[in-house]
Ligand code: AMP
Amino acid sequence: MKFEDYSIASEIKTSLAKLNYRRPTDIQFKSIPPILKGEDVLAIAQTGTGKTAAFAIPIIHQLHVRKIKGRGDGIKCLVMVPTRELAIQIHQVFETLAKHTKVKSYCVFGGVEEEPQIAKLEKGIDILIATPGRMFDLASRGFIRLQRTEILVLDEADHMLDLGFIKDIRDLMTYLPKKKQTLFFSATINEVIKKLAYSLVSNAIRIQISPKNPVARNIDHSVTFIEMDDKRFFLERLIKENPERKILVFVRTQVRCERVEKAMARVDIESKSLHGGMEQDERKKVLDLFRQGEIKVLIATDVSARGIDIPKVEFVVNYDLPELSENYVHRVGRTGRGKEKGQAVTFCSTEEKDILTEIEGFLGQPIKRLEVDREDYSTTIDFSAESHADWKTLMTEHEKETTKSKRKKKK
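That one chain, whose sequence was just given, in the form predicted on its own:
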């Protein structure tokens, strides 16, 4: 079936044709019809399979055919997401698909000035994409009106319904009409989250694509055993062996983020950090540079694992294993998007082997081992461009970081 065969507005079909979207992906094929009928949906599909368009297309159609004339009574559709980057990305998808319609969308999130957001909201919009903190703040002060909201979407539903956000979501329900369409979309979901999701919907249709393997087939993912202090040498080698490839490196904390960036700088590799401690403008600038290919190596915390679509990422490196097993799926899903092939490699140290076992339990199968023999291991370290004799410089850097961290805590 092609998009031109769907009973959706011709204006949306025009946008799809310009994007060269001819046929729906599996998740789009299974989700669009029930959403168009007004059904509640709980959809689970691998990353990179087109989940955003799966709900954006039918939502835009529903609002477009109602021929909205005024927006004074508030927002018609609310899309809740866990991160700022994802809010921006989903807004871009809605804007692109709704370009030839009269449906207007906007996104709000924290970390930036609120005045421009308030001004835009007061002009009136149909679809709001938001992170919880800024949304609740603006709603409590009357700048966001939800009393006429007809559709609620929770994207990255497993994260939105976990212990960190569930209270926010339950509070949100008090702002919304009881009669509404509710859509949950995610790459992963567990039994606890599933029960929570079903408690918030009415007779939801469950859609699950490739449930046996949460990692897409076109991603070649493997694990190699590297001790913690040696990881930087193997990352250096991988980057230098793939100088023109776009490489996304995941670490556990923002301190690790900055340390790995400095380690790469010592061996003349240009990279940038991306973590939650950065200002929003700075985060956006770094992401744009990476998207455009002006920098080839991005070192990030899990703030970038959730739903962010960065084109042409050939390699994902789990420099540190994620604390949450499901984040492994979200991380490796940053490569192999759509029909592209991708490679993901995990560096597992001795102290991380228990985490690896948990991840493999979550996946329901072992991750392919990439063996490194002793000679190759030693050679990788010996041929690093880092000067092993210059321990004074390294220690000075470490002392500076420690002092800086202590000062921040005192503040």
Second form
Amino acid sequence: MKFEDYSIASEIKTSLAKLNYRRPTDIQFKSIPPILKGEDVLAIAQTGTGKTAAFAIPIIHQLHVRKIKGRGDGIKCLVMVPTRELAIQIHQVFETLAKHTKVKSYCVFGGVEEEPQIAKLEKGIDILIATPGRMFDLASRGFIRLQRTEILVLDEADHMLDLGFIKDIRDLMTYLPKKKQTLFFSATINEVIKKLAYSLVSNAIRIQISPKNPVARNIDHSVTFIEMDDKRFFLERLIKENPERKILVFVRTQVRCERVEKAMARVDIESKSLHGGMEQDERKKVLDLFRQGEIKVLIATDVSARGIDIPKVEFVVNYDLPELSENYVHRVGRTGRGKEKGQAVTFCSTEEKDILTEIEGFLGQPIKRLEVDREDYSTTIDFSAESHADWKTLMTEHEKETTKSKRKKKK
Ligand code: AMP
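Having displayed the form predicted on its own, please output the structure of the form predicted in complex with the ligand.
Up next: the whole complex, starting with the chain shown before.
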């Protein structure tokens, strides 16, 4: 079925056509009809599957056909997200899709000045995308009115719980009217999420089960065994052999982020770090540079990159294995967005083999092995500008030593 055949406003279809979205992705195909009918939905959607549009399209349609006149009674739809980056990104999707309608969306998050946000809210907004902290702050002071909110979306619900937002979610319910439509979107499902979903909504929930393999089919992902100290050489080779490709490298900690950036700089590879320890402005700047392709290599931690949609990431490298198995899915899901093809490779050291087993258990199947034979392994290390530099240094030192001793002998 094509979007043309959906009973959604022609204004939304115009935006979809401009985006070149012809057919719905699986999650959109399954979620749009029940959301349009006003049902509560619990959707388990892999990252990169088009889940934002899966809720944005029917929400914009519902608000559009109602032809809201004044905005005096506050926010009509609230989308709660765990991170600022996600808030910005989801807002962009809403704005793009609602461009030809009169539906207005906006996003608020912490870490930036609140005055411009308040000014914008006072002008009147239909859809608000927000992170919990700033949302509560503004709502408690009356800048966000939720008494007439009709739709609540909890996006990345699993991550919100990981970050300890459960109390916030429950508190939020006290601000919202009892009768409303609730939509849960989560990349993973577990008992806690299920319980939370059932405890928050009274209507029956439609559960959309994701395919058995939580990694999308268009992502070619594999693992290769590389010792910790050699990982940088393999990364260097991969980057140098793919100079035109956008590569997103995941590491475990902020410190590792900076270390890998430095190691790459030593071999003349320009890269940037993205981690939670950076200021919001700095993070945005780095993300924009990467988005625009001005830097080809981004080294990120899980928290900073979760849910971020960066178009045309052609390669994901798990430089370190993720501590949480589900983060494997989020990481490799940064490539192969929508219907594009993507590639991901995991560098697994001997110490990390247990984590790999856990991840494979979570995926329910083994990850393809990319065998590197001994010869290739040492070729990669030789390939490194760093090892060449070391080699050259050694040679020069050796030459100096020999010349010195020859001179001594002559004397
Ligand atoms: P999301 O899972 O919402 O982060 O979306 C992942 C990517 O899929 C984004 O880059 C979207 O632009 C793209 N996308 C979403 N829906 C469609 C569609 N129906 N056809 C093609 N691409 C899509």
